[in-house]
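Let's start with one chain on its own, the form predicted alone, as structure tokens.
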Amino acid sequence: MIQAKLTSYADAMAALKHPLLVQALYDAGSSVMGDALITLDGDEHAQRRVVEFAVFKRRFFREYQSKKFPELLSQVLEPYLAAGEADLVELGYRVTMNLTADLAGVDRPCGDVEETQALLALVRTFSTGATLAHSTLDHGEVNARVVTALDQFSDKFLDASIARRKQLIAQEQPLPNDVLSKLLGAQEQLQLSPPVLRREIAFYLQAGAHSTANAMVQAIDEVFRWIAGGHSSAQLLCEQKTLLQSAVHESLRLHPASPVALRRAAAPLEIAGHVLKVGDLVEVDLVQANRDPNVFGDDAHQFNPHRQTKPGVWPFGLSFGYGNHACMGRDLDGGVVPKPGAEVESASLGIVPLLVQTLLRHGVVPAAQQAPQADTTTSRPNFASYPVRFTGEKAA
């Protein structure tokens, strides 16, 4: 049961980095998030994350956005762009889980639809078992599904992965920087059991591709309505990039991957108010954290990518978590903020923008006679769908 239910951006922030208050969001769906990074504290979570973090370098994500992803989306892009049409759902997640299968270190030595479509099909899998939480589907049938799809991850992708980086620490090579090499080198450390590591890399692929395909689609959404009002433009969008990424962190911020966080307490303690037992939980709004006017004014519900926030306070609000479990992808999803008055660099914009800006320069426009669909499968305001053409009208 809910003890204390925060809705400020200060009581928020206050909770999300108490060392006291411990996560408990994704207790319904440990069967692909049982032992995960994001659901350990303490040494355990201190030690694993110190590993991992070595992927998750500015100066790769850089590389990486300027070199390999371009070339990933582009062929990703293709079909779509001969065919004159997407669902933006769908074009979300073959994008992202290419992006997260890269960092999470999951080979795919095919290469080709039918090996996309089998990795993609496990990572919905394994997203419906971690946001078992919001899900309105049976729970029992859900962790089922998980569980079976674990089995086949193994078989199908990730045995033939670590026998790859194994040969090649026995053979002393240089490993691919991702966080199946960064566990595998510090086994002898981290001693994870073989289903612990597994879940750990599906935690990756599900949490990467889920959140950010799900981003992209909320920002075009509002791109799209912001550019129906006579905001602005494709054209302009395109031209300024650091109006292009903070359009991007305004809808982040009005829309995190989890309306909530919810956190138990490991120790007698108080916040905001609240007189805390062990074991009490506490539901963090993100939703209304991000929307307090005291921080981003008396619009705070409105989207205006021309917010400016005080120093100190994320323009995309808390959607990347703060403290010990905050986001380590953030600045590859939401690239790096630029310092006041400069422009933010290419290699530095951020995966979701670099999307949305791909997208805009084709002529992305909303299919006329096919209105977006919610997902009802989750008390979490997504979409099972968004149709859209591509115009052929390309903006600079």
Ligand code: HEM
The other form holds:
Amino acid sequence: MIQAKLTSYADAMAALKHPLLVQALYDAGSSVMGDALITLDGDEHAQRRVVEFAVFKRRFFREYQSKKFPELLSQVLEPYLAAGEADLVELGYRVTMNLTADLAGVDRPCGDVEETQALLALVRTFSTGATLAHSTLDHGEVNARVVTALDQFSDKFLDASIARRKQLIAQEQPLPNDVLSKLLGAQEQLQLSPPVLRREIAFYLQAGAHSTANAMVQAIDEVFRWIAGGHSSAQLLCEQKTLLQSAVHESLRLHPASPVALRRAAAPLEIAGHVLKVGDLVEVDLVQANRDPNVFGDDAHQFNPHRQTKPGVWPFGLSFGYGNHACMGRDLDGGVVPKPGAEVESASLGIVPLLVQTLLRHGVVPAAQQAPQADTTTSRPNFASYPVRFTGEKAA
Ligand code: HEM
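Which structure goes with the form predicted together with this ligand, now that we have seen the form predicted alone?
Now the complete complex, all chains and molecules, led by this one.
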């Protein structure tokens, strides 16, 4: 039972940064999330976060975004453009699967579509396990599928990825910039058991792929409606990078990946007028907090890429979290917000804005005859499918 529900932006921030309110959202999803970074607190969390954070440097993001990602994206897009149509959910997962596998450190030696699909199928199973708190499926069945998927993941991908990195370490060769390499390099300090190491990498794969794919589909949906309402055009959004990035941030604000964060009191404490005992649960309503009119104005519930936020308030609200568990992929996916009045740099646009820009450039429009379908396997407001067409008209 939840003892406190926090809905204002200020209360949400206070809860997310409170050192005695610890992670509780993934308790039901321990088959894939048990001992993963996001479930840890205190010294263990801090130690592992520092090791992994070394992957997430802005310099690396800029390079990845301007070199490797465009290649990866055009490879994935090619068959969809040739067919003139796509399901955005499927397309989003295929792109983000490769992206997060690169960051997590999961090698794909064949590099073909079948291999991406095989990894994707496993990661989608991990996702249903990780978000069990919001699942409408039978929890026992989901957990059983996760256990099988984890074994298949070891056989098909992880064991070989570990072996390659261990060999590089033994030969004192440079390691790739990924989470698995950092963890193996710090094994003496961290002492992760093989099952924990496996769950950590599985967590990364699903955390990155799932949220990025959903963020892209939600952003395109908002952009379609904004264009249809006569507020802008695909051409303008492609030309004005700052406006495009703001449109994606505005969509992220309105549609946080998880509608709530959940924390448990590790000691008696008081927050936002609620007196809590050890073990009491606090729900942080990110959807409400991100629509707080005191922070985002009277039209906070509307999509408005021209919105100006006050200093210290992120345009995407709390959608990448805040405090100890703040998202590691924030700058990569959302890009770097330019200083007021400045234009966003191309290499800092962010993966989700870059994806939206690329799709608009290929003339993406909603498929006339097929409506998008909601995902009914979760209470999270995700799309299960989103059919689109490519008109081939290059917007810019
Ligand atoms: C648009 C895409 C994304 C969104 C909306 C998102 C959102 C979030 C949120 C809200 C949290 C905090 C959860 C909490 O406080 O309970 C989080 C944590 C995290 N995210 Fe993301 N995320 C995204 C993409 C990524 C990517 C691409 C990666 C890496 C490949 C990533 C890695 C992480 C990690 C490692 C944490 C845990 C940090 C910790 O506990 O110390 N995320 N994310």
